[in-house]
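Single chain ahead, written as structure tokens, the form predicted alone.
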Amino acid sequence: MIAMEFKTLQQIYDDRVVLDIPSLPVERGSKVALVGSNGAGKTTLLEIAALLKRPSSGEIFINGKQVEWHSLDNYRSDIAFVAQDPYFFSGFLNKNMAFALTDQHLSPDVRNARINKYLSLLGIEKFVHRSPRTFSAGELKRAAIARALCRETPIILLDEPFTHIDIPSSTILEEVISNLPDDSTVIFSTHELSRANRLADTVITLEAGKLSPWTPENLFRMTAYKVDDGMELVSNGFGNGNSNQAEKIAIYYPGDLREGSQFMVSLNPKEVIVSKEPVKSSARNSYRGSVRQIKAVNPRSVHVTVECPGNFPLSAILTERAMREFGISVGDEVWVHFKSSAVYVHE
């Protein structure tokens, strides 16, 4: 069953179309990522998602009903909305919890078992009494999500809820989305195609307001850490060096970069070499990895993607005759390899 459908969608500002979709569905009890460059659309549509802003035009539907805009209140206590920068009230969190329930009408003790339930979830329980002014950008962003899941609404909606928090909260929250119940709905945003692959059923690429039948490709959130001719960027606290985890991927980059600081990392997937052999060659980014989907891009390439350690996936364009010569299948232990040079930091 369809859980909300937008249809013939458009957003309008300053005459110009900056959202554009004939047509989109979400399944009920779906993880759906939209990922794009900025100013694709993401933020615009889960807003009107939310139903906090009206399109120029089109339709859209919830379990199936057509959304009245002069009755939204019919539809609100279907859907929960995490904005990427979420406000709070002033006063202690549990006030702000409770303040989000206040349309179900529960009694004082199913109230504050429902607030307890997701703090604890969340991993905040011991934030209760604390006012949300004094939490760190982790912190309001996994009180922000409880606040919202504790609504127990069927349709749930995040705005880009990994921008800007550290490497504990973000593990934190892929466990929360991973394991909600498998009749919730859930749209979320990223730039991260590597986290939209983990933990979305569907990834749907906006560019420039319109669905993208490609995803962007080989686009990371990573720390740099200063290595004794350069730096090395490291996804997830995953790598080696300085970084003291010599076990797991980092990437390798020739300029200087503040250390500690995330960085956006993208690789051209036409500069990713795949060879079934160590090559011996001047890049120095080398890992193994399995190959895990090989699809032609048109009748000369083929894209593969690669899952190195740490469920780090890097993916390549290939041409067809290389991929003949080369005889490489799903599920084969395959050599990855890139130049430094190929390595693009968005600042």
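Superpose the two forms; the largest set of C-alphas matching within 1.5 Å is the rigid core. What you see is a predicted model; the values in this text were computed from it and never measured. Residue numbers count along the first chain shown, from 1. First, how it differs from the form predicted together with its partner chain.
- With the core held fixed, H129 shows a CA shift below 2 Å between the two forms.
- A displacement of 2 angstroms or greater separates the C-alpha positions of R284 between the two forms, with the rigid core held in common.
- In this overlay on the rigid core, M222 has a C-alpha that sits 2 Å or more away from its partner position between the two forms.
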The other form holds:
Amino acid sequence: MIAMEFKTLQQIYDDRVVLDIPSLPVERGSKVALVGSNGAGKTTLLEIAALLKRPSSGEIFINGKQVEWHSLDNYRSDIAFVAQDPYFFSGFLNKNMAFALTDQHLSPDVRNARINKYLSLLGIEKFVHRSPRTFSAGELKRAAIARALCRETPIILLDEPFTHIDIPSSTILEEVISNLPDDSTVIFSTHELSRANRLADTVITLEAGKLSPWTPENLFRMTAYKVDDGMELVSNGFGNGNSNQAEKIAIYYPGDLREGSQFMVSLNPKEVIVSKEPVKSSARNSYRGSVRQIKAVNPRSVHVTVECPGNFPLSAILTERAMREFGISVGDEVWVHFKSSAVYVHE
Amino acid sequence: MDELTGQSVETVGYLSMFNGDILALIGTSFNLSLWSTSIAALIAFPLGVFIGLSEFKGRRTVDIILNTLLFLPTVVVGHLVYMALTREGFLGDFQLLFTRPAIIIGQVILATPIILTMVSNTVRLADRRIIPTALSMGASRIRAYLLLLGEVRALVVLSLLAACGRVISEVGVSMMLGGNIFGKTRTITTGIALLTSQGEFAQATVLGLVLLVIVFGINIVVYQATHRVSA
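Following the display of the form predicted alone, present the structure of the form predicted together with its partner chain.
Starting with the chain above, the whole complex follows.
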């Protein structure tokens, strides 16, 4: 079941398209991480999802119903949103929490129990009779998340919940997000890919307002040069298109690109093969490198970073079982291979 | 000098005889001021929020017009409303001239630009996160606007005080539209004007002092209330 869906969504500011999403369905109960560089459109997408910003064009569906922008109150009751820089009304924290529950018409006992539950969950119960304006950045973030979660809405949107907070606070937040009810749909933005992989079922990459099919592990700025049967994408700062030069990486790309232009190039880490020996295959791109890092993504998958010529890091996601069978460890010399069809050029 | 001393003694004497006539003038003044300030607030609050939050062509022109209206001479307002309320005027059928509602109409015209200008500027400078935060917490748009006004209440109250101060101290509108009828439309200020014209300087001074003391008292109460809530 789809909890939220965006169709042909576009946000345009001063003739500049800042968000362009043809289709983005979000499954009910899923945890979705939005990753991407600054200005990629993460906050804009979350604000539109929170129905705080009307898109220039496109449609939003919540629980299968198309959002009608002239009567938003019914839809907003299903959504909790925490802004990157949350605002607190004057008064104590309990007043702010109580305000978040006003539209739910709860009895005072139920309301207070709910408030105490989420304050304890976020470890800020002792701040209940303090003004949030006296809180530290980490305390503010936790208070804002407690305020949003106490609404117990089916959809929870968190914009950069892990910024400006210390390690204990981020650990608490991670635990809270991980332990949210199974039917809660969570969309959060973050710059930290490892955290996104750890917490989310789905990681969505936004790049210049567009959905990128790949996560930014293998996102590079490269220059295109013509070769006999296509294009060669050369990592910036290295070489000049001549693939025989050392200390650079050149990726074969079958499409047609403007010679000498720079492009953002991404490579799906799930389509990168790692082997201990060179493999004869149809994969056009093969490189030798050494394993720099191995990190568990989840109990079943492992994230392997291989340093290729010119300190070029290529990431691959392998199953935990494959890792054990091949016996790959940090510092090993390995080969990485991928087909040219795994290369995506952001034109 | 002797004359001045004599007047002061006389003033103190009148103060000690705080009588029903003075109370009637105070009552009329406050009744009219509260009505006109309240009606002006009802008009100016929503408009002020709209102007403060909106980006529209010609907003600068609106600002200039509003700022100009702050300096509206009371006699000009009195004159214009008088023309509208006379038998030949477009509101003549209502027979409002020399009644309290006539004064209220004129005072609303004086008070509205004050509240409107102060509220729109306050809202414009208020934290931009207030409305989205309220909406994301399930508030309706009207409730979000009320919350916004609540967050900047000290300045909103100040706008009400400024408007109230303007209308309680004006003479032109009350004199021209009310006719200075004792027990009906005579206010503290028109009373002072009448007493002064009759040479009753001591009584006029008493009324002036009474007005100042009352306004001072209200200011203290409002200041305490807004600062206690804001704390």
